[in-house]
Amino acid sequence: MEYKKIKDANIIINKSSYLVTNPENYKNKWHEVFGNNNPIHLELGMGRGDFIINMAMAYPKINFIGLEISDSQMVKAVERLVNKKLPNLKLINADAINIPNIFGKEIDTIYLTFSEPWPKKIDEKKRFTHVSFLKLYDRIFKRHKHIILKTDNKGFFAYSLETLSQYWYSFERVSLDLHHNEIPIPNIMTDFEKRYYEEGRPIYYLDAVFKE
């Protein structure tokens, strides 16, 4: 997906107290960064930050980290955080493929919210639910492996159901239309999700745990 480039985006985000620069220095030390032993939840591809910021506001006893490769996208999150005090939130500007260099076995939950679906077969390995990424997640999950995914892309959702099940994940919840589910599922919307909801698109959802 193409995003508008923002001039001096890197300089802007680096001024934010929420951004963790040189995150590799804190591998196995993230509880020290937050100053507590609360669970740590990680969103890969946080975009403009609507989801991770609102999650941090809603659940103060959970530590949240938003990771995003695009500094231009992260600018929007940094702007939203001006004058906000969220000690349970940190941001990282990095490629998701580098997460084993950033975290030890410290993560309790991973969120994949409207990830790039990479529909072409040649790009399959870039999908966040490709087996190569699932193996990376193994290296950073603390104990139990827990992935929550939301997408508007039916093909990516079907692919994710298949790859996760083949990797021995089981599904606590699955919805083919999150906002019209028979049993309501607690949900905080992303920026994209708000737009898609207004357009009437179904939102696909899964909550997966690894079979021990």
Ligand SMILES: C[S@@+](CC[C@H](N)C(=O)[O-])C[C@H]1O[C@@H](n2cnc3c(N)ncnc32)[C@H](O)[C@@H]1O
Contents of the next structure:
Amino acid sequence: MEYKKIKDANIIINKSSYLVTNPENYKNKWHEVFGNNNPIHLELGMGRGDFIINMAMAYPKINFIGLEISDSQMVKAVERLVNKKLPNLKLINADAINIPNIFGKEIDTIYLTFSEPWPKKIDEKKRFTHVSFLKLYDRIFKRHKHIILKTDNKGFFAYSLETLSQYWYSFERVSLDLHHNEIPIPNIMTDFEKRYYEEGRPIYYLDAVFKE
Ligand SMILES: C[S@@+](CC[C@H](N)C(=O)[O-])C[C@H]1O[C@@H](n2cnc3c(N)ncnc32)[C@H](O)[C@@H]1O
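Having seen the form predicted on its own, can you show the form predicted together with the ligand?
Full complex below, order starting with the chain above.
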């Protein structure tokens, strides 16, 4: 998907104290960055950041990191954070493919929220639930692997159910319509989710675990 480019986005986001520049320098040291030993949750492709910011506000005993490849997308997030004090939130401007250079075995949960579905077979390797990404996640998960995924894309959801189960994940919860689930699932909406919810589109959800 093509996103609008914002002039000087890189300069704007670099002024934010939430942005961690040179994140590779903090590999195996993220607990020092946060100054505590609380669990660390990572969102890949956080976009404009509403989800990760609201999660950090709702769960102060969890440390959150939002990672996003596009500096233009991140501008909105840093604007939203002006005048907010969230010591449990950090942002990283990087390609998700680089996560093993940024984290050691430090991550407790990964959120894949409305990830690009890359529907063409030729782009399959770019999907965040392709086996090559699942292998990258192995390198950064602390002990138990835990992935929460939300999407509006049925094809990507079906694909993810398949790749995760073939990779021995099991599912704690699966919903084909998150917002109308019989047993409500606690949920904070992302920017894309709000838009799709208002359009009345179903949101697919899964919570996958792999316990050693
Ligand atoms: C459809 S948007 C979803 C944004 C947000 N998660 C939400 O739900 O509102 C997908 C986001 O993933 C980002 N993205 C795509 N590929 C990425 C990659 N390899 N590494 C990091 N971010 C990526 C895009 O720039 C975009 O902001």
